[in-house]
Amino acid sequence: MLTALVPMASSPDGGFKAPTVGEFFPGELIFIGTPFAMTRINLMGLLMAGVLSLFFVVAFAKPKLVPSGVQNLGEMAIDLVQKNVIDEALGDKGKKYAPYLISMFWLLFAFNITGILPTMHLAISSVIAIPLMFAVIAWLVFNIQGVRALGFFHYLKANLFPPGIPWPIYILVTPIEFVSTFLLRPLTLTIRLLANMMAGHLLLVLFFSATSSLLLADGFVKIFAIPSFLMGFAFTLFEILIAVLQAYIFTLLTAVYIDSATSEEH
């Protein structure tokens, strides 16, 4: 039965077409051929950032002592990150970084959730430039804050020469610490978010495009559209969880890196 579906994958006339990596590189839509050219992903990013900004502006435009309506939702959104990320990872000193970390979490969530929104169907964060941008900003923040808190040379010493180790071992440990702290952290932040959002998009496209093709097929093959649709629906719900979870993990790791960079002991 599975072999009967193989020809559909290569059919040029309306048959099943498997998702490809090329979907993550859409063509230009406006300002084509100029330095200001924008793709569908750029426009989606501007839209989601605008919607998120508008939500928080409206929520706190006229704050009341007893919140209600949109203000209540805004405070819940802030408390979610404050209590579950900032307080847990940074404690009392987290207040200083709250605006940055709260903005990061909700912007990442907004960029992740577009993967299941009607007419969008592609997570903005599934394009490498987005997670890389967030990772580089996080890398700059925790390093700059570490230098400000400890001083440049003390910060390097704390990261590259952990205390309590016999000095000959530093020949091995110091290069590892350098690569881990200053090179791998932004790379792992980028890849973790990128891989999860890319995989989710490819699976959703695979199941729903297969559902459509199976429904248009002849004979008993149509029946396979049911499990294909159910799997697509299940992965849609799963992608909502992943959108929240990846925003949480990225923000939590950034908070942990800030705490590590600004503490005397590592």
Contents of the next structure:
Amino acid sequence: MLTALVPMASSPDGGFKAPTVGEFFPGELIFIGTPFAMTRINLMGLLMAGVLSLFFVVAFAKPKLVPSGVQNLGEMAIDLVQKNVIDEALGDKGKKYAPYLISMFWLLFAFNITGILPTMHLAISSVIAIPLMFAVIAWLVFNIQGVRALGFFHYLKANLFPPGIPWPIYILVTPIEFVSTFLLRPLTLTIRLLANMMAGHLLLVLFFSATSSLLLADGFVKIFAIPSFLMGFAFTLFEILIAVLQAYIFTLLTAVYIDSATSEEH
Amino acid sequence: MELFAEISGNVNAIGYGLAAIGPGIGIGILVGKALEGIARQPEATSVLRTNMFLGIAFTEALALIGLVAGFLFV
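Could you present the same protein in the form predicted in complex with the partner chain, rather than the form predicted alone shown above?
Below is the whole assembly, all chains and molecules, this chain first.
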């Protein structure tokens, strides 16, 4: 009976095998061999995006002044981002960016939470394409809005030549500002989300595969399966927190970047 | 020359350990200071909390780059 518990991460002889990055490269499932070949992760992404769209469409299909049922939930979902991210970081300017930021937050949350959803068990955002795409869009949004608000040369000047320092310092400051504003911002957005999701998944696989290997081991080692399982369980709860927190941080940083790009003073 | 000890396994684990020291201390100081501020001025909680998360995001990036590097340079 116990052999049924052995996860994929175990080696064929039943011994323990540590999880590797191979976890994040599952085989193709449909349209194999064509450019549209899809892995498990792509299908999960389509499913979650569909579920999320369906939820918001149902919630606001017939909006009423006094909300009831699903509309209540939908309004709570929007209010959460509006109050905690947009009002905090953008203030009055936030109205224009609310649709973008709110849909980004909930899409990121849906992509992160699959890491702990039963039968899925792999965060969609733990492959680099997803965080990178979100970061590129955020980069485009804050740059385009900055250029629109201040004009191209003024925007570059505001970002690359911070006022109030003697001119020789610009030789040092300007390249640093260029790298940190235009290159490192999207890069750190990507890596922060990707690495958090990757690390979370590897931790869960490590604890649960250790649990089953220990359970199948001979002798008194068996009892160490219990703390291993408890740790895995605790980290599953922790991953829910991380899924929300990373979506929040990604959205908040995007909002802060938009704010700093569109205002005169930093 | 005779070898007295031999290291086997992956050195990347040590690299990640080193990369985690700085951000660990940094996040500790950051959250501690933010809590101090909140305790002194509870009405400023929301601003402090937002800025605390921002600071954590920047500090944490270093440790995460260390983690990714561990996988990249196997």
